[in-house]
Structure formats: C-alpha cells, structure tokens
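Taking the form predicted alone, here's one chain by itself in structure tokens.
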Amino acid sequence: MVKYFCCAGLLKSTWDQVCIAFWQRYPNPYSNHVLTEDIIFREVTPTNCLKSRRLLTKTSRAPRWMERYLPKHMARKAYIIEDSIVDPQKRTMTTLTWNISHARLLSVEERCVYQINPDNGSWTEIRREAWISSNVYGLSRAIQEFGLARFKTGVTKTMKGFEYVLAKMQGEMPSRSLTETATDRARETALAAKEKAKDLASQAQKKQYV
C-alpha cells in the first residue's frame, strides 16, 4: 500500500525568477540538512528543454526505533536523485525526486510542477505530489506515517527556503517570522542563563576552598 499526498503552493515571484532560484536555493537557513549537490548530467534537447540529473546528500535522522533496521553509516544520511526538465516554451519546470538509500525501508517519490499562476502572471504556482511506501512487514503503516509527517515538514521548509533565496535575489532583506525571532531570543536567553549558572557554580566552588 502506498500513501499519496498532494498540495499546491504559491510563490509571489515570476516563473523565470523561481527557475533561477531553484538552482541557487542551497544553502539557505532552512536547508541545513542538505550536505552536497552534484550534477550527474545535463543536456539541452532539440526542443530547447533543459534536462538535468543531480545527486543530493542530506542528513536524515531516523527515529530510534527505526535506526536498528539501518546500517550505522546510513542511519543519518540519505542520497536523493533529482531529475528536472525546464521547458521555456511551455513555461513549466517539472522535477522528480526519489531516495536511493534504504528505499526498502522507506521510499519517497516526489513530483513537482512549477508553472505561471493563471490568476496572476507575475506569480508562480507549484503543484506537488508524493508517493510514500515501505516494505517492512508489520511496520509499513507506522513507517509511512512517519515518512508523510516528515515530508510535510520538509515542504514547509522548502517554501521558506525559496522565499529566502528569492528575497536575496531581489535585493531584499529576507523577512523572519515572529516565531523564529522569538525562538532565537529564547535560545540567547537560555545560553546567557546557562553561562551565568556556570559562573555562580564556579564562584561557589572557589568559596569552598577558601
């Protein structure tokens, strides 16, 4: 049994800008899990379409109950193949990605179509489909649910990463949400409190030896 997921997204930038950002979106603050990207081949077809294949290496921390099914050197990395075709005449870009590492445990195939938004020619819409499956007997449903939840989280980060790169391309300071700003401040406060606690502990220890 395969879990199917479909969603649509909107980027308030032109299709040309989004296509350029697609090749420049790594690194960004929302893609720290992407370690490497390598072009395997690239060609221009007789109809002037650009076809590419890339190999991406990503961190992919599996939950502890799943790690025992993976070799130690593979439990925290995933290798992804990404095929893409840019059609400048139809003004579409289609990508297909799938994992080649521990695919029997969890297989995720994703298809995205980037095209001009029919209601606003200056915006780009993304139609995203995913097929998630597992061949582990007795655990396939749990693994699929885990894969789907992680995929949905990844979609949110992908869109934020796109918006960040597009803002930089357009010479704008990428905006940060109130939640992100509050999180950073909380981390700074916690770090300051930790350092203060260390100082107090050190002072208390010195007094014991005076």
Given for the second form:
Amino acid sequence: MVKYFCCAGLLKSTWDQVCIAFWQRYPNPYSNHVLTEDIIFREVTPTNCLKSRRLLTKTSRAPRWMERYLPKHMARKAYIIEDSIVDPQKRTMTTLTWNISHARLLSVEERCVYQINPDNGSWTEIRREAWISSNVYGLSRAIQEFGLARFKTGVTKTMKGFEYVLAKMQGEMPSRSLTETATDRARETALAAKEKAKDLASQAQKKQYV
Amino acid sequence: MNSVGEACTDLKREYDTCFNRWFADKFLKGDRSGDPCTETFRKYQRCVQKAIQEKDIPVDGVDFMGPDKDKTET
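Could the form predicted in complex with its partner chain be shown next, to go alongside the form predicted alone?
Below is the whole assembly, all chains and molecules, this chain first.
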C-alpha cells in the first residue's frame, strides 16, 4: 500500500524568478538538514528543455520508537536524487525527487510541477504530489504515517526556504536598479547643464555680435 | 553549498556561478548561443563522479525522472 498526498502551493514571484531561485536555494535558514548538493547530470535536449539530476545528502533521523527496529550502525544520512525538466517554451518546470538510501524502510517520492498562476501572471503555482511507502513487515502503516507527517513538515520548510531565497534575490535587484536610476538621473542632469551652458554661451556670443 | 566530494566544492561553486548566469541571462530568454560552462562542468564532473564511486553512492542504473512505479491513490 502506498500513501498518496497532494497539495498546491503559491509563490508570489514570477516563474522565471522561481526557476532561478530553484538552483540557488541551498543553503537557506530552513535547510539545515541538507548537507551536500551536486549536479551529476545535465543536458539541453534538442527541444530546448533543460534536464538535470541533482544529488543531495540529507540527515535522516528516525523517531525513538522506530530506532529500535533499525540496524545499530545504520547511516544517519540519506542520499536523495532530484531530477528536473525546465521547459522555457511552455513555462513549466517538473521535478521528481526520491530517496535512494533506506528505501525499503521508507520510500518518499515527490513530483512537483511549477507553472505560471493562471489568475496572476507574475505568480507561480506549484502542484505537489507524493507517494510514501514502507516495506517493513507489520510496521509499514506506522512508518508511512510518520513519513507523511515528516513530509508535510518538509514542505513547509521548502516553501519558507524558497520565499527566503526569492526575497533575497529580489531585495538585491531593486537596489541595483535604484543605483542605475540614480546614475541615469545624474547623467541627465549633467547633460541638461551642458546644454544650458552651450545655450548661454551662444546667447552671449550673439549679444557680442549685436 | 558543499559538494558530496570534499575536494570538489571549489569546482562546484565555480560551475554553479557560471551556470546560474547562463540560466538566467541566456537559457530562460531563449538564447541558444552555446553553453559557456562546458569546461567548468567537465572538471567538476570528473571530481564528483570519482567521489560518488569512492563513497559507493548507488546512482547507477537509475532512470531519469525516477523508477516507473505503479502510482495508486489510497
């Protein structure tokens, strides 16, 4: 039996911004459980989609009651694979994430689709689905319940982390454009002053001729 | 962010910087004028793939976009 979970999320940033943030979201204050992050495969397809595989190492702590049933020296970290396809033509990003270690104990597979929000074109919506299963005889139901609860906590952290990275990205941009605006304005003022000076000079010249 | 291979983190950061710029300025805007990060990616991959082998991380033979499981709602 597989436990299925589905939810929708909203980020108040454009799809482009969200995709850019997706590659820069670690580390953030909500990602302390993410230890390492690597791209281990990447290609642009002939149809101009970007396919990537990211390998993540995360800490994986089991609750007390579960530890009794686990091997004593089981690694307290897990390897996660996250495959993704970014389609800039259709403006969709699809990700599939799952754990490749301890999968018999608890397997969590997540699929996310990031799209432009139909009601507000400068927002991005995320449709998230998850399949949670366990093959531990007699305990699978309890482990799945634990897995689902932890998954939900993880979603909250993911969204907070995303919002943090997006705010940071957008916080940098207005300040940069403010500087640009200031420079432009200074240039305009200088140009106007120069023109005025020329004008005055030619007027003075004319007066001389009179 | 650190690489799984301790020795690869610098190469990874160099690649990430190159990629992020290309992704935002070229790829998303539909500019197909080549990938400037090929060389940094190659160097980074040589390092990280070695680390994956040494650490015995089971990434081989895993289909792209995951195992084609029978997904049923319960």
